[in-house]
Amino acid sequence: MIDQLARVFEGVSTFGQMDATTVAIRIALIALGLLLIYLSAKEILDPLILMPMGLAMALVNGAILTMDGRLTNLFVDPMLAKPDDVLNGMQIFFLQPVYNLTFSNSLIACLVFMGIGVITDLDFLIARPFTSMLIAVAAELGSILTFPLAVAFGFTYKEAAAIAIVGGADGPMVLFTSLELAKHLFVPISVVAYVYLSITYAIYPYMIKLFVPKHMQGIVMDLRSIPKVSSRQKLAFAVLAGTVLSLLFPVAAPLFASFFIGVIVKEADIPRYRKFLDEVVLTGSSFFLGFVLGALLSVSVVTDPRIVLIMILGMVALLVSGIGGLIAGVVTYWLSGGKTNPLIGIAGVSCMPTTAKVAQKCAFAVNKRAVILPFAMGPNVAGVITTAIIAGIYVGLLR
């Protein structure tokens, strides 16, 4: 009687063929999936693409089963490589197709890319590209000083230039260079980076309180002084910077040419390919990364013991980068003779468009009259450029 309730229970029976540890890692992972749906629902944390990853992350660590003498789920199994395994999974794996066919060739990054590129205004960025190339340089700190810490840390350079990479607050250059360099610890660093990506706004406003004054908080800027950019100046920008970028970095010409091609639909005022991108692609395949991504995170993965290493460098990488981009903000308040908000430094942090909105957050707290969102985009949008360029150089050098 028993083995037969073990038998339709099964998710439940296999907790009795775990040790204790596996035991409480997988019952953690299912109540920090919950989690993320609360507070996700809550709009505590990103809701488009934290919900799926915690609905995921708790299904998948409940539907634990026995497959061919091992612990399994019928989800999907990233370990696969042989070509008739790869075709079997498939065939088994309700997921497998999503993962291979999107995710194991860095699809499903370029397109987000996409749909970034859509929604991403270039006026500034081309109206004073010192300013926001300055702001985005500084705030790569994270992606450059991280790599040797982890390097002291015992992970090989390839590793560590995948972990380095989370300090550019970019997912989808995250899920690039994760995949080139790193397929192994692909899903614990991708991950760490969508869930610190997601706690930027609760991070960042501590770090710009303890590092800027208050008084430089509240400047108002003059939305006068950005100059008008014609729709033709920024496609011809996106044509030529796409150009260049994939002339110097071919390795990250996919991601480029995925960039570029929203931002050009957008300025070409397009309508029905700019709706298809903004609320299909984008939404679309930062739905599936999501709900992938929870799957993969199963109780097999995070028995890894380098997983707290990870954790604490993808933190630190996102720390230095927002102080390099704070750095930077005051650099440029100094340097504008007192008319630049340093706020806008921490954009150069390129979560797009996350990072410009803690900018303006942050600024409208201390001034109502405080206005620097289209100030913080420049930084925002080079901050993009910088960590695609940085991936490039990483994956180019030790691919």
Given for the second form:
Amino acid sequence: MIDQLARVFEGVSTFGQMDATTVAIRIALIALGLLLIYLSAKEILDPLILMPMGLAMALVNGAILTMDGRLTNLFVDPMLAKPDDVLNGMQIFFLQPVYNLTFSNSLIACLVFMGIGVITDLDFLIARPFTSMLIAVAAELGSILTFPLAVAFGFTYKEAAAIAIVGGADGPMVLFTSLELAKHLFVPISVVAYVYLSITYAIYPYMIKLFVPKHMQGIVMDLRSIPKVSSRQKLAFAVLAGTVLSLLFPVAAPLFASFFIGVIVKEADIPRYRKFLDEVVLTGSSFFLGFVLGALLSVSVVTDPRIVLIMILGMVALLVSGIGGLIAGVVTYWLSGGKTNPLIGIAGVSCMPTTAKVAQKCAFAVNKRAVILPFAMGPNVAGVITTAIIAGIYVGLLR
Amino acid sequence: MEAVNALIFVMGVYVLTLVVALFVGVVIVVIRRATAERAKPKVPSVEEGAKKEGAIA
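Could the form predicted in complex with its partner chain be shown next, to go alongside the form predicted alone?
Below: every chain and molecule of the assembly, starting with the one above.
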């Protein structure tokens, strides 16, 4: 009788087949999934990615069963490598086709990038290219300084680079780098990155209060000082920059191509493509990105004890990048004779458009007349480009 | 020692990133200049001037 009940309620009975540590991790992952759903529903975290991620995380760790003598689930098995196993897996695990056809080859990151390209505003980047690019380079400090830190903690160069790129605060780039350099750490790094990216909205305002004097935060910038940039100039930039960057970093060319095709569709004003990339491609890929990442975070997959270190290093990377951006913002304030609001520095951290919105929100909290969002978008877009450059260099040198 | 080597390596990566970022900046400036020259107002041709005069008349 008990045996029959155990077979019927297999998700519960599998607790008995695990050691105490694994049971604790499994319960913790279910609880974390439920917490993500709660915080997303309250809009404390970004619900677009974290709601499906939390749901999948809770479900996949509940739905563990025995198959061929081992504990698994029917969602996805990222450990399948041989072509025959993958083909068989596609008949069993319902998310396996999505994983193998869009995650293993970084297609999902490219699809997200196409959507980001179509919502990108290039005006300030083209109007003030050097200011934007230099702020963005400073805001990559976390992607740089976390690397030796990770090596000091025992990670290899490849693993350290995959972790450090979290400091670029660019989800698709984190996916791409970890898939290229440290596939075995792809799940924990990507999940940590996406959870952290959604809490930048909550953490960075405190950092701004800590590092930037209040009288600087409310500086009003003159919107008329942004020269008019034509669509033709933006199109020319997208075509040329895409070509040049692909020429320099062929390993990152799919990401450059995806980002700039989005920009071109926007600037060429092709409404049907624009709507398709924004409403279908970006929305669909964000949903599956969150859901599959959550499903990958199963107790049978997350066995690397270094996940705690990855969590610490990921947070360090994002905080140091924020500090780098703010320092660049303050330097720009001094160089411009006090005409530039230093908060645009935080937008150099390329979590687009979240960090630009954070800059605007903090400026607005101090001065209701301070409109800095159009200025913050310059370093924000430049941040996407500099993160891609660093990822290209890391992958090119270390793969 | 390993961490120091990693720091030296990553500083090289940072410098390279800075150089490429500045290069992207130069590309933008070149595009701006090139398109600004094209955008200069054209001297109206004799026919266009005649048409305009006709229109005023």
